[in-house]
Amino acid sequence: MLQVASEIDCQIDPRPKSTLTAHSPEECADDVLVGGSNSAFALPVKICLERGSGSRVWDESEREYVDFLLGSGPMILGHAHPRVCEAIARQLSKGSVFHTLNRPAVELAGRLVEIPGCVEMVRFASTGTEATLHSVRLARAYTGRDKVLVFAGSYHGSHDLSIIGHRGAARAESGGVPRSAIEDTVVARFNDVSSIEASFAVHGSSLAAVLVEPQQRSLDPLPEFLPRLARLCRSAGVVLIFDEVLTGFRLAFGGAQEYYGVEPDVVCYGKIVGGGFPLSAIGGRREIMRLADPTQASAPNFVHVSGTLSGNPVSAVAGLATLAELEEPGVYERLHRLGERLRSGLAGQLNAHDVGGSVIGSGPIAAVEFSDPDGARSGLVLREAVNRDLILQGVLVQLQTRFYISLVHTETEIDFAVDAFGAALEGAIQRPSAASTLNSHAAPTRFL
């Protein structure tokens, strides 16, 4: 017989499961949020962002940054653009997800169609992982092959395939990655015609896909690469797969394809395609994409390709606001001016305190490499300490992957940020502990 609550014999544990009665978010997220974070690149100082506006965040505590993470790079037109806020009000009145076929995907799925380049169909997910995982998968289904090339270092979310490129096959087999992906998956160098060339020699009949970053984690490709990469693919039958997750509406309108002058076969984009929410897409060739079709669920060689959220009409209108800012004339001669300001000035900030390190990255994009002159990973330690001294200062930046620089940023900002990695140089080198010492609830020097 059902029995209702009161007659049942039990007790309630009155003591909190967690701290969450802490007096800030950031003392009770190591109890409740695996390692304190949302992200696999956890920033050297802990901080609670409330809000956003343009080019500047501010934490619970009201201090003040200037924002270079911009969400890990969605936020190209800053924070609380108002074109994007007015498009996304005017949709959730409507509704925010319907699973089924609605306006704004479909004109977001024009929209990328419409550009030059590979895109003749489009699929749509909600993340980047999904999208180089889907893409993939149809590669395989296409070619009736198993194995894909990926480059060493290189970043595709957090599916097996990319794990394996990005740490190794020795670490990632340790990591729960399975040993027949690993076995499936070929690593060669970006960068390096010889190694990709070579990897085709001995695999070039069994690959169903090259998986690449046509900028590998800041890094532009050498003039000859993608070209002799593309046209290896066609040679072999293998499909040519661009994750322009972070290039794609970066670098151009038309991402890394019309930058570098290079066509995939399928191309997947992320971060700015959603405005700052929740979508991805994978686009390519026809008779790739048609893979995906639900009404052809019963051929052999469909890919399923779905999800809950996907294609949802508030990412798509958030994306369709943001593209056709993106659109307006001067666009990416600014963002190209600016990205080139502050690479030339952290340059020249490592130039004049003699720190070994380059920086690399185009367009709106810049990241610092340290060298490791003394060995023992010094270059990571420093990279550390002046991280941590630069969100002390108000400069809101993850030196593990790169400086993003949004439209709304301003010649002053990039200064202050190139001043800002000046000082935090000369500090780290004058207190090496700098990293294990510095106060992490230090507020930040206003230079407003």
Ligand SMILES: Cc1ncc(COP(=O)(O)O)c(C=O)c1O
Second form
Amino acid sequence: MLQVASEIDCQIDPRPKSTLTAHSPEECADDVLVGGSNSAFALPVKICLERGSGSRVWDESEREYVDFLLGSGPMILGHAHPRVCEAIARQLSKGSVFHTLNRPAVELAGRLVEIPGCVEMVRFASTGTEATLHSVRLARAYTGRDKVLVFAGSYHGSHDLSIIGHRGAARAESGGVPRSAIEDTVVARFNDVSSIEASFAVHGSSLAAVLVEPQQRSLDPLPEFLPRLARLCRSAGVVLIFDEVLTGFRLAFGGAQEYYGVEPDVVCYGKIVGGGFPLSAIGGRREIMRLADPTQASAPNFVHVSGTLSGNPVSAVAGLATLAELEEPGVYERLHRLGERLRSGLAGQLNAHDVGGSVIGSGPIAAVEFSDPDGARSGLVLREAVNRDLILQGVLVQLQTRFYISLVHTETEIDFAVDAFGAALEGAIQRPSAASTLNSHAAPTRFL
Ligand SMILES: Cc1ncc(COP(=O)(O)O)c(C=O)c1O
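Mind pulling up the form predicted in complex with the ligand next to the form predicted on its own we just looked at?
Then the entire complex follows, led off by the chain already shown.
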């Protein structure tokens, strides 16, 4: 029961609450970071990274890993890329946050507008979460409608709407999400044309937006799916938003718009566009984007899209330097070749070890889906055991999501990861209890 104000002791307790000097950071984290983690997605082995260079990262004990986590995707050029570091150093000495117009932000917006597709105007934010949140708000103001259609199993960040349907049902996958958010969300099935047609038949006239990952998680769309979705949106006056936080500048320079050849009304960029610094972008058709124009703040459907760090020059120069590298000839051919090598290697290992599952993804993305034939979460248990073993062998990856590949990964590193995956499968099959015993670190790794 809530205490009434007069009973509450509001004095500050002067005793020290914790000390960070007594333990390793990994141990200390349990006391001061919720769940000992920075994220809702914990790795199966707790590691505290100290530095990264190219495709490698090192933890505090000098263990070396080939990094397929890549900071959850932004580091497509690898860590501490010289061109990015140089650009940031130059900008840092001139100041980092102004909250005003600055040349790098204007230039970066210009680069986004140049990409063939729907982006005519841009507003920056700092995270993918903010980008998808603001894009939906713009769509609601533009259409005067409230409902948003998302897809079962999608992910759009941490705000209320984006975690509805994340695990497949029209319900929140987190505490603290109000019922009203669930009531305004329609959940359809990705890659299922009959599902979107049925949803539009019932809700089409009350939908403000469809928010879709054009490649959902790592699953490619069927050829007819996105074009049909775009046509349904157009005929019902619904704003089609591509969440390209993951796919932007990864599948192709022009992201999923270019790769799948379908044009939405609004695109959300994150991860790569900030070159490893906090920056995301919402871009779209002028008539939608102009609703966020602050000179029109007294207009009835003015949309508030703002943030202290939005479009800061350090993130913008990191983004510009990253995009410049990605525009070099042959970049996407290489990324796709490496991705293909990894996917076929991983699939070969599943086959060789007779483990049920599949490897999905395209471009520099590979995700392993373990099957769960008995419905007893055996696939999940296997995935965790294999993931743990991979990390202990020096392959940093989060199998719950995917392998991210950078431009500086080598064929040898890809083959190393494939071999390690095979060894991890072997170990997990031969020692089913390995899941509980693999969590102790051995001596520092050195390899390749
Ligand atoms: C498709 C997609 N949208 C949105 C987000 C959220 O981005 P952020 O973590 O920067 O808020 C993510 C993050 O992984 C993502 O993959």
